[in-house]
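Read the single chain below, which is given as structure tokens and is the form predicted alone.
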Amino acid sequence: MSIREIRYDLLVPPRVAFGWGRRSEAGEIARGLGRRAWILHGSRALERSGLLSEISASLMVAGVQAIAAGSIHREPEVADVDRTAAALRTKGAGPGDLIVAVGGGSAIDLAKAAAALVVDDQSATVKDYLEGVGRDLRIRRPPLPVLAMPATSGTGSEATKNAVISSFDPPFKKSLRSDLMVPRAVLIDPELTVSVPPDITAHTGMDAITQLIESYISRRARPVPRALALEGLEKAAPALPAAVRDGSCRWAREAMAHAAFLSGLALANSGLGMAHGVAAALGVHCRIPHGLACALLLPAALRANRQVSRAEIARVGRALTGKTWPSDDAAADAAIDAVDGICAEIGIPRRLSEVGVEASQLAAIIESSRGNSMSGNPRELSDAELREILEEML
């Protein structure tokens, strides 16, 4: 009999502190990290709600001084990085100081960038840091801890040890990554969460679980990862639609940000695929949102890689449906079938033509889905095959 060698790496945040309500121990989390905390936040509704200056009024009730350090409403872009950490230098920011993120994953990507380049004195642009299109610089020193606090279930940044970062002239959508930029902390609070609206709660919620159903099905998939894939899958099937349809189901905000946590840490370990890497191409050409364009490429995707990844797929099936299938191959279906029943459910656009995507952008679309992400794709695929699968969801 032979044995195969199980041999893995797992990457996770050192501390993290999950449920309903904990918000309120934002102070106390903080507090072990550093005594002056930067706010970056991405929620114009936590404002107005009051929850900003709820976690504010923890952190100094803890002593550690709060200091407002901006927000962001978008997914960050080269010149907002560079901006954001040029101004922490000039304010004096420093060891001793941490950053806590508050919002979707725009606001912590932006937050683990900042906090990277503060303290990394080898350029003053974060273009330089990122995969492809800089000096291929790497980040030398600890950045400042960071304390992830995800106000939307999507991203699952508050997990990963990257921060996506965009440009439009030129193009790309890359990633800033190190082993060091780990949130030093993660404090996921669902409540935070119920004032998402429907069409965010939808497109962030199909982000979470693309990055399930992918990092599953990756050449680069692992154990552990795998395991906790299935896990947030189970949560997810029904929680999204009952989160999009009612904000302040607490189960299904719950349920959902468990989900887009796992999400994280399942990506962060074994990567992704077509998917998430034609998403960034949309991004970028089309300006189409992150979550959107990878609700519309997922059922593609599936499709594609369901010749190599057959028996992956239907455990994925087997997950989102709960039920016991007679064959792989019916399980197969039953997971395709189901990512399109909860698309359809939410109100996602089932062709590239309804969101904008014109032919003739294909092109610049498939030159900009090589990267990290499709390099984790089960299969190999052309750029014809890519055009091609292209072309048909037109």
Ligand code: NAD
Given for the second form:
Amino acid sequence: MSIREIRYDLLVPPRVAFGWGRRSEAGEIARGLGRRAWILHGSRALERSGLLSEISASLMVAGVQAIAAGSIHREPEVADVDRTAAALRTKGAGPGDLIVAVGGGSAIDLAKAAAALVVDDQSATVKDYLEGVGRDLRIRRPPLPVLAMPATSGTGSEATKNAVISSFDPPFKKSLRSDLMVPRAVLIDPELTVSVPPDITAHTGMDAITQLIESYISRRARPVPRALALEGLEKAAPALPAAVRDGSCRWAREAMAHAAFLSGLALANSGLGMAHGVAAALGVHCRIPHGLACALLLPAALRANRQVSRAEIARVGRALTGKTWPSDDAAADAAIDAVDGICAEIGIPRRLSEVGVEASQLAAIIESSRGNSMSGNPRELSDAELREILEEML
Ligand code: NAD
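Now show me the form predicted together with the named molecule, since the one above was the form predicted alone.
Now the complete complex, all chains and molecules, led by this one.
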């Protein structure tokens, strides 16, 4: 490739609707995707508040039959996907149907994976399709269309081509990935996130910030996602502490929902880095929620990459602080200080031991950190270097 050549692919959901209260348009959007909707959700709070019923009602008014297809309130495991896909198949889900996913990354990932497995019948278990753990099967047929309605502001799963699936025995957290898995429509109503409690708002919000930063400095970073990542960081830096302080703060919830969506577009097209690599391992070995694990790791990841990615981290620093800064050195320091500041303000612990990680677990954590995310990290980290970083954080 010549030094001047710009060349990239960009994968984005074909239809995106964003706006406070727009859940009322779920039916109209779903009607373009199918006549019968299987609804998978991921929040008891949304069920209790009646917001979920409003979505079902909107579907029915639009002439789309709405059928409850289950719920998930933790990160999805292999058995959850296998069970959901088998149940959908038994109930006759197929051509002409769509899946509506209303929830956090867990519900959206479960829906994306089940939508693919219902149609693609090479194996009865999603494990066979997961990167690096199964038979390396690829999704060959277009999944049932998915309408994704995020109810947390964090993962950006509504914009990505993968679903993250866990297993505890044997321990792994891996992706099912295919260009065919990008949701066909995304409806982001930030009002759905108002009921997210402060701690989950903090964790999921830090997932979005980590995705924006890691995709920006990733060795696979692409120009369009980079532009989006800076926009997301400018919005998220003031909004996350405000949303944690007051969950009903409309501008903060809107800004975080927007930033999370951008973080999904950015990660799907640019990759991630060390914080996400280690976060997956902390999820399976220590059962730490994904967003919290990302938040814990982000300051260390920035420090580890500062030498090789100073100019990029400096641009992150300018976006996070809204200041110009006289040099890249000063702006890169400002990025790290800003992340430390946000984490302190929203109550993210600093040490791994505070969330129960023990020295005896480090070998397994390091071994499980070597996935797709880690391969985007700007600096190549040996096992010994990673151990040193994690030991310092204990
Ligand atoms: P989550 O979906 O697990 O939700 C966290 C908790 O919040 C759950 O108990 C859920 O029931 C509750 N909740 C959800 N919405 C709520 C609401 N509106 N009000 C009150 N409570 C609500 O958390 P998450 O961080 O959104 O998703 C995490 C999962 O997403 C992990 O498995 C992670 O690996 C995955 N992930 C996927 C991608 C992707 O591109 N596919 C990217 C990043 C992370």
